[in-house]
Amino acid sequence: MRVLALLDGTIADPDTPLVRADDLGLSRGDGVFESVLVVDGQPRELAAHLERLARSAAMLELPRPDLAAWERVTRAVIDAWPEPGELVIKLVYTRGPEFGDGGTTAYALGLSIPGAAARKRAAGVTAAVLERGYDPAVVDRAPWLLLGAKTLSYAVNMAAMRHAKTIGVDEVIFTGTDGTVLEGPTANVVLATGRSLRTPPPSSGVLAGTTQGALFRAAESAGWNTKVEPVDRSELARADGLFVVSSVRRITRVRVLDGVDLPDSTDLAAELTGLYESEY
């Protein structure tokens, strides 16, 4: 199921062409996006998603997005969605046609969430560690690499997920050339040890996670320690629990890493999921 809305809130036919063939979002990946989870009509972390959309747009030197308009178009999709339960809304913002009048392209697309996502949340996932090909030290001195921006240039991320399927695993965890943990192609990485949660810092070129942020706030309120700091590759298998965290995945445990069974974190995953859900 799909629901498409233009930035002015107009509901459009998702089967009718919307984007020009020379749109720079298509031809060069020159744009940004967000994926917002909606549960029973309530968008999760919408303000954080919109703030990140604005940060990503600034990194690409796109015109500053009208966040009030993006909030309204998100609500328009929700109001037009015909079923209860979950959906994900993709907010897409590009530089527009290469030979146009300088105007941007902007729309919101509501999509059903595949049933496999819920099954993986319950059963856990298998994962492999892959090198992302950059040293986190390059982030500050090479802003043109757009590390930490949520751009439409996801070809590498999708190639990593296809490679994961080829080698028979569900997920990927990227590392830098210095051996530190980064993120997944479409998720943040969280480690739990005792009553502490850790995640790699945005300064290493990873996206600041909206779901990860909500989890950490809830955990802190419940007395957990939370740290945003570098994590070495060797620490992944030693944690009490390893998780991939995103809007669609929510809190999903990794049960096998590089072919090795990890400690059973089923109960821990349930506890963290309960903390996350308590935010809503």
The other form holds:
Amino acid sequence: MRVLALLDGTIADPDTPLVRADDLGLSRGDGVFESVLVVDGQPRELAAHLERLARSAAMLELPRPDLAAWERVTRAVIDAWPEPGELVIKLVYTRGPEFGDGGTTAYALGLSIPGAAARKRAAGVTAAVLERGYDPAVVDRAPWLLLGAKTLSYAVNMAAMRHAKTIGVDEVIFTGTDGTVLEGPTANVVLATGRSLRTPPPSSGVLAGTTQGALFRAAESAGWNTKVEPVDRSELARADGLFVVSSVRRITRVRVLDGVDLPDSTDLAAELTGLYESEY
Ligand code: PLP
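Having seen the form predicted alone, could you now give me the structure of the form predicted in complex with ligand PLP?
Let's see the whole complex now, leading with the same chain.
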């Protein structure tokens, strides 16, 4: 199922061509996006997604997005979605046609969520640690690398996911050249030890995750200690629980890391999922 809406809120036929062949989003990945989870008609963390869209756009020096219009178009897709249950809405914002009048390209596309996400959430996943190839210290020095922006240039992320498939694992956890943990290609990494949750900081070039943010908010209210700080790669296997979290995955536990069984975190995953869900 697909529902497409233009930024003015008009619902469009998803089979109608919308993006020009010279769009810089297509030819150079020059644009930004968001993926918003909607459950039973309610978008989750919409304000945080829109703020991140604006932050990413600012990093690319795109015209400041009209967040009220993006909120309206998100709700237009939700209103036009014909089924109960879950969907993901992709908000896509590009620099527009290379040989156009300078206008940007902007649309929202609602999509069904493949059943695999829920199956992996229930069963847990296997993961491999892969190098991302940068030192987190470069983030401040080289803003043109756009580390921490959710750009349309996801070819590297998708290649890492294909590599995971080739070596027979479900997920990837990236590390920096300094040996610290970064994030997954489309998820944040969270470790639980005792009543503490940790995640690597956005200053290391990872995305500030809306799901991680919601989980930490709920956990703090329930008396957990939360820390956003560098995590060494060697700490991954020592935690009571290791999780990949994102809008579509929600809270998914890692069962096996680099071929080694991790401590059973089934109960912990249920508890953290309960906390995260309590936000909605
Ligand atoms: N990190 C990356 C690189 C991502 O692409 C995503 C989401 O797609 C995340 C983290 C998790 O972000 P969120 O929880 O806001 O979906």
